[in-house]
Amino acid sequence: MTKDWHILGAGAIGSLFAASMHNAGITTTLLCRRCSKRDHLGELCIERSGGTDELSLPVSFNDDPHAISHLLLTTKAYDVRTALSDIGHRLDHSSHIVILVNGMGFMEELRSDFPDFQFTAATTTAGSYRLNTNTETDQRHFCHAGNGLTRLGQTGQQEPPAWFSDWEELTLPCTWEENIEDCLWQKLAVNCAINPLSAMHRCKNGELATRPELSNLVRQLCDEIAQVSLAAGFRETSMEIHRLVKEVIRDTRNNRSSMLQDTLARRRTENDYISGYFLKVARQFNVETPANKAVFESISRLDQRGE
């Protein structure tokens, strides 16, 4: 074990790893941004079936000077970039990055801007959100909604890093997959057919299957993303899409989607990045995505109205 990461963005995502770290005995740090003199420990409280942790994490300043060997990098993805630039500094080529954020097209971007470091993409479907919604609280406040399952990898490699054997230590399961993009198109293509619809229509996602008409909107997304994850070579999700919804939303029946979260608390949401790529995918096998569009479309007036 490395016993040693750095986690940067510590929101319901990263405070679950974060406090899942910590209790495997790896030393884990929170990055902060702009920090109060009160935040030399970060305190973090998950909240599960069958008790609650209450934790107290070092912090770092992200313009601290001491490099970073191991990074778990769980921000929005159109932060991804900036919040990577804070760090630069404390980062290089034995770096090892582990990116783990919702949707698609930021890797491309962060290769281009930092050609030099490792990155390794990841993608959970572990569940946490926050109880909490005072910002100003010294205390980071989730409930840990379901271990999921983690999948890590890099493109062209097979077996997985030393450093792996730290997630092996943790309570949340994780494995190393060789073919890493076919994850990751897969989680993004769930996403196209229930975080818009969610968030347009102030629903949790079970509603999403006992409104008809909202089922027959599911259907029409996943009819389309079939036809575009086969043009791009997604065999497998184009086969399963409609299957892997219905489960997900039966599974999620209860949750509120991220998109929808934030929609409810006027923050950016990630369409750009979520529906945006995929529609961006489309276009570059030329296939006809009309109500993906249609909801893209409608998510990015609510982003344009903070609504």
Second form
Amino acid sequence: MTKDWHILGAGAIGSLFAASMHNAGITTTLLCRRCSKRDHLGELCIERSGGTDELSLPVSFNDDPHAISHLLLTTKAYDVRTALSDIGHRLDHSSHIVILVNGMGFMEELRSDFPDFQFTAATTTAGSYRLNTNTETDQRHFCHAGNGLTRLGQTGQQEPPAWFSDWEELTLPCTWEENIEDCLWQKLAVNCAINPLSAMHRCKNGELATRPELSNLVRQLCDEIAQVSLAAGFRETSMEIHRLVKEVIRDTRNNRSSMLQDTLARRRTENDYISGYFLKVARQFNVETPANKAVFESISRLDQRGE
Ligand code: PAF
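Return the structure block for the form predicted in complex with ligand PAF; the form predicted on its own was the one displayed.
Below is the entire complex, every chain and molecule, led by the chain shown above.
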């Protein structure tokens, strides 16, 4: 048993896992990039049906010299590379690094930047969002909206490593996946169909099913996603994408997608690592994807204007 994890990127999902690890008796330290004070503890408040967790976790600063044995990284996709290089001096080939981030494309970047490091990819359907929007305050306040399922894996590693026993103790359900690439692609595919449209039309996920003009667009996106998935060898996603997207829209009908939340908060979106990555794969296999290209370009324009 490891019992010692650092969390880099304690936003909604990172904080949820930090709280869950702490509650499972694991020593959990938040890594802090921008904190000005050196001695305060990381205060988290997580509301869920059935109670509220208020926790004070130790904080470690990126420039501390101490080695990190186990790291969970949960930043935005476009921050992954810089975030990891900021603490590169605290990691080595024996560190275990789990990357739980929306989108795809950054693993390739990390493997080329840090060829000796051991990376595990992860994807989750757990739901969590920030309740207080003042990111300057030390206390971070979140709502835990659903347990979902968190899937972890390493290409070519069928059996879970020893440290995975820590994750099995969490109240959040976690599984080790033999074929994590399929899971990551499936999540990417669902995000491609939901996130850009919901952000462009500033609507909750459910409206993508109830407004006929939007449900037609969802269908067009899914048709293209099915073709690219088939060409890229993701047969199951290709067969299931229409059904999967319908189910996610139904199950998350009252949610604002992460991309809509980013655009409403005038933050950069993860467009380059969601639709952008998808279009790169489509080009690789010479599949025409005009609907996905159009939504990618619309979100890029919003990102450029900071809207
Ligand atoms: O990115 C998101 O918001 C979520 O992955 C999903 C499934 C689209 C639900 O809102």
